[in-house]
Structure formats: structure tokens, C-alpha cells
Amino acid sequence: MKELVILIRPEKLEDIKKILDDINCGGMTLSTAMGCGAQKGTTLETEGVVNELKGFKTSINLLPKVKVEVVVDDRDVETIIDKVRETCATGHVGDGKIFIRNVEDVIRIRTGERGTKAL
């Protein structure tokens, strides 16, 4: 089993959900995230926006992203990667990343099922 951590532009979330639903992945976890990489984000100079920052100029260079986490069977990994790239790649910096991690085991708390049966 593999865990895919997919960081995408917020407007691509419905596309990702459809891809994962079509593969019957069983479930996913979504989080909102802020980040920057090669895209660098945008810079705002603010004065006194937050009391702790009063009188200081602060650079905010983080952009909104959505973090999708899903654990899938090894055989589905390349299919998901290909479909995510086809759907989310705009050719511009900031399209996102996919991180792949090995998962040793998974246990469904309710029934005690283990492995792919628990997905």
C-alpha cells in the first residue's frame, strides 16, 4: 500500500475527488494548506494588521493549496499519478506536487480488518 499526499491548487479539488472516486479509493482526507515553492507566492506589506506585528512590515509569501491524503493499493498508484498530472498540470509554476510514502499496514478500528481490506 502507498500513501499519496497530493498538494494542488484549490480550484482543482473537484477534479481530484472525481479521479479518486472513479478508482474507488475508499476515502480521502482533505486539508487546506498554505505554502510556497518555485511559485514564491505574493508579497504584501502590512502595518499593524496584528497587534504583535504593529509597526512592523511583514512579507507574506504563502499561497493557498489543498492537501489531499489517500492510501491506495500499489496497483492504483501510477493510474492516479497519470490522471492527476493530466488534470492538474497547467504548465505553470505552482501546479502542485505528489509525495508517495510506503504504508506498512492499516487497521480499521471498528472491525479490526487489516491491510487492503481495511481501505
Ligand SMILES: Nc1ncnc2c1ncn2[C@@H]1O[C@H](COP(=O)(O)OP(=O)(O)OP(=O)(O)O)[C@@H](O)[C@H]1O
Contents of the next structure:
Amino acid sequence: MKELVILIRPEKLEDIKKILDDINCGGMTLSTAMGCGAQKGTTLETEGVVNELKGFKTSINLLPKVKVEVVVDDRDVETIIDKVRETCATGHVGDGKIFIRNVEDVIRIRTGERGTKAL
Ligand SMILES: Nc1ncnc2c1ncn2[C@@H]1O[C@H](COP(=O)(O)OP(=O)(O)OP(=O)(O)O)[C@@H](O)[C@H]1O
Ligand SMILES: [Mg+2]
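Counterpart to the form predicted alone, namely the form predicted in complex with the named molecule:
Full complex below, order starting with the chain above.
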């Protein structure tokens, strides 16, 4: 099993939900996040706005992102990556990233099921 941590533009949330629904994922966790990548969050439109709101100045701007965490069977990983790229790659910086981690085990607390049966 793998955990995919998918960071995307907030407006792409519905696309990600549909992708995960289509592969019949067992569940997902969503949070809103602030982040930056290689450009340190600098865009013409948003430069300085977030840091002004927070009342301090640094050279890094943090921009709003949506973070989706989903644990899936190994065989679904490449499908999800392809579909996320199809819907979320605009060609502009800030499209997001997918981090992939190994997951050792999962336990469904109610039943005691483990592994992929518990997803
Ligand atoms: N190395 C990293 N570690 C942790 N989180 C990251 C890292 N890189 C990016 N992120 C997260 O992913 C979000 C999107 O990053 P982003 O798409 O701007 O990456 P990038 O490497 O700058 O690629 P691009 O050049 O296409 O913009 C960031 O706002 C941040 O939340
Ligand atoms: Mg970037």
C-alpha cells in the first residue's frame, strides 16, 4: 500500500474527488494548507499579500493549496498519477506535487481487518 499526498490548486478539488471516486478508493483525508514550492510562492498577483495578512515580512510567500491524503493499493498508484496530471497540469508554475510513501499496515478499528481489506 502507498499513501499519496496530493497538493493541488484549490479549484482542482472536485477533479481529485472524481478521480478517487472512479478508482473506488476506500477513503481520503482533506485539509487546506498554505505552501510554496520552487518559486517560494511568488506570483505577480499574490506577492506579499499573504505575509501582509499575517503581519510579517519574509522573502517566502505561502499560497493556499488543498492537501489530499489517500492510502491505496499499489496497483492504483500510476493510474492516479496519470489522471491527476491530466486534470491538474495547466503548464503554469504552482500546479502542485504528489508525494508517495510506503504504508506498512492499516487497521479498521471497528472490525480488526488489516491491510488492503481495511482500506
Ligand atoms: N519540497 C517540498 N516539500 C514539501 N512541500 C512541498 C515541496 N514542494 C512543494 N510543496 C508543496 O506543494 C505545493 C505546490 O508546489 P509547486 O507546484 O509550486 O511545486 P514546484 O516545485 O514549485 O513546481 P512548479 O515549478 O511547477 O511550481 C506547495 O505550495 C507546497 O505546499
Ligand atoms: Mg512552484
